[in-house]
Amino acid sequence: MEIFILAFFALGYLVLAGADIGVGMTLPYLGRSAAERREVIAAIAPFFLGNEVWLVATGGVLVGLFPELEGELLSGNYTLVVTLLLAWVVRDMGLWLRGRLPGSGWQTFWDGAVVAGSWGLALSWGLLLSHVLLGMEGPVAVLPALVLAALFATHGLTFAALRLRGVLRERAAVLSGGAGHGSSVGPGVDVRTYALTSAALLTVGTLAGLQLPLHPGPAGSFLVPVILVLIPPLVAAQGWVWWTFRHRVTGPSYL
């Protein structure tokens, strides 16, 4: 059960979060202008705090349930998660200052915070996956991480046709398999490459976790049922965010 537990938070993670950032990966290909990227942020604003969590969540997990991995995956792969940590700083604080002082110059500097780190993030969790999945290390271990790094650009560029509109809903489709142009194309066809970009990062993230060392530790008897009962309320909540923000973004967020 405890390992049914860490690859739901990781999994969850993996593909819900993916989309937020390969949204901020592509952000100067998808927005040209300072009021196309503040729309382009919007159809990620609703999410990315509660996507977080499921990372936060797979932390306790491993801390509580897998101490022994934990404590493998921080020594061995220690400048990795502290790079990926700042990642993460440096993309949500682009993402919370971008729009509270006026003026092109401030916006577009935490753009690029924003798209920094994205790429900081994806690139890092190219890099450690690459060196759980293949054993590589060093420079060789870079070509893996770009292909995980370009698979989670992609699933944003979904993620992003499905929330957009207009013609920047086109530029999402167009890169994302050929979606389709136009307002008039239904959602059916965004919702199917969505879901073939969540798979493959399903099937990446699942690859990895088969070659880790899954050994529980003996908290599992206190901690699992805890978990059980946190994660129906997680999974509503989450369902809610998305039923309630279920429409494509019609204008700025107050991001």
Contents of the next structure:
Amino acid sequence: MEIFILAFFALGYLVLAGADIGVGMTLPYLGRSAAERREVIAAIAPFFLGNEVWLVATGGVLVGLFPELEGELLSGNYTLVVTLLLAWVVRDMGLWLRGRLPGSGWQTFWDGAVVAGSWGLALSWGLLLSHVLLGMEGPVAVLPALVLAALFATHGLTFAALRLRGVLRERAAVLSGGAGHGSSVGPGVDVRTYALTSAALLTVGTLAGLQLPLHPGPAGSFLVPVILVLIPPLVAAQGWVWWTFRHRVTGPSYL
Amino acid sequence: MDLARLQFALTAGAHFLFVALTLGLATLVAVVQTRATSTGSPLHMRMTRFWGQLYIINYAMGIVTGLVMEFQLGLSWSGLTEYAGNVFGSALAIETLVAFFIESTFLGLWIFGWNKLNRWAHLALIWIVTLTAYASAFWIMIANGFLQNPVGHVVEGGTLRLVDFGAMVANPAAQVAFLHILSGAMIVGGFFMAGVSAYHLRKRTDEQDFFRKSLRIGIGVALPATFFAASFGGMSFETLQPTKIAAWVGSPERLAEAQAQMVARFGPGDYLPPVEWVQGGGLTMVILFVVMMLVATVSCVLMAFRAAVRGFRLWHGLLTLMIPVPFVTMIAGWIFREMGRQPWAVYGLLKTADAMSPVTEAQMRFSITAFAAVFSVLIVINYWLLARHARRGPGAVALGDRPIDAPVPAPTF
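Which structure goes with the form predicted together with the partner chain, now that we have seen the form predicted alone?
Now the complete complex, all chains and molecules, led by this one.
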């Protein structure tokens, strides 16, 4: 049961936050002008806070249920985890700060931070997963890391195709054959391609998880029931967000 | 090890500054929004948006420093999580799920759901966000209280195991400290609101009514909070470790006595915390507390007089200057508490020196340089932005604005 809980939050993070990371990576492609970029960011704005907490929860589950693994995993990949955290901080601050001042220089700068942070996150995850999954380290790991980063970017595009309209949606749908067809392609296609990239991320995450020494600590006997009771309200809270923002983006958001 | 401690101290200290204002401002915003929602007062809705936006600008830094702090435990202090994670890890796990997860999810809904959700649902969101922020502080203090005064565990096979969850939660070293810190956060929030309002009153900007009301709310919260903070602070002296007390008192006899007791229990070694830090932190906290209580009391009297609220510019200036004081007091209190725990990571059980991860000095240098560089730049930008938005006043608030309609893209068929 401990392993199920860890997998639930870790895989939830990969699929959900994978989408906002991917949108950040493809921001220069999706949004060609400042106004377009702002609308692209509106696609992920209501979600990124609720998405990244899945990793916070994963960290909490690790320290509570797998304290030994937590120490090994984090301190054993010290430089990589530090890079990942820095990229995360830069990406988030880019999102938070870009809309707070009107100047175009300011906004372009923080858009750059969003793009750089998103790439940093995707590549750090790529390197980390390559290390856990394939045992690869150093320059040789760059190849699978790039493949995984490409998967994040594709996943971001499929999410953007679900959320955006018009020309922005067409750009996002370029890989799923949506370009050129415009609105004649129904949302069904967008949902299916999103499901496909989600499944790919889930597979990578599951395979990497199977390589880890998952020996739960003794706190589970008490902590597991508590967490199992908490999961339904947590999912319901997230469901409320998804329901509120189920429509396609019609304009810029607060960010 | 010094680098690892410095890195954690810088991250935690930065985080503490931002969460203190978050806790205080969230409460004030929730109260003001309650008034706005129940009476439909446009003024209170504008207050909600103005103070709410300052709260969010501050929150962003709180969350990113918090993320780094959470993962730093496993990064640099894996000795601590491996030894005691089975006990205090439970509190951290509950904190991430009950508090952090819900708080962030609903804060996103509060920010982006403005003008989209039912107004009572929207009001419920800010209250949930506020209460989960309290819950977050509560569970973090349970974890911290365990490190200060470990209870509810047994030592088994070289690591700790939780046997009595109730005892860990009821730990007086955690409970009293939580209430002390919560009161401190209300002082931070109250003085912030009063100080920003006083700035506008002094500059005679257009929003006199708006800031007169805000100033009264700020002082009205800060004054009682100082009394609560003092009571819980006084109570927490009962739960202090003998070595911390000895360092605070500072007399050579007390120090020698505490040291001798510890040697008798744990064998030879140096068990005294750095006396200068403990005394410096404690004294700064107490002196600044007296200053804050005096200013809050006098302000509470002055704000009863309309003329003073309108035109006593010296007082306005003083209140604006007071904004940083509660922050410094919080940090001083934190230094007193955490430096006073040394040389222990878990008091009486695990020394800080044994809690470190097996990482190289080069790795440590890389991470502390990178974190310090990124965070110092971001913190400066964030405080500058906070000051700028505070100065610009409620006319320029983006939060809760009606969404600007983008040009409809041309159909492609």
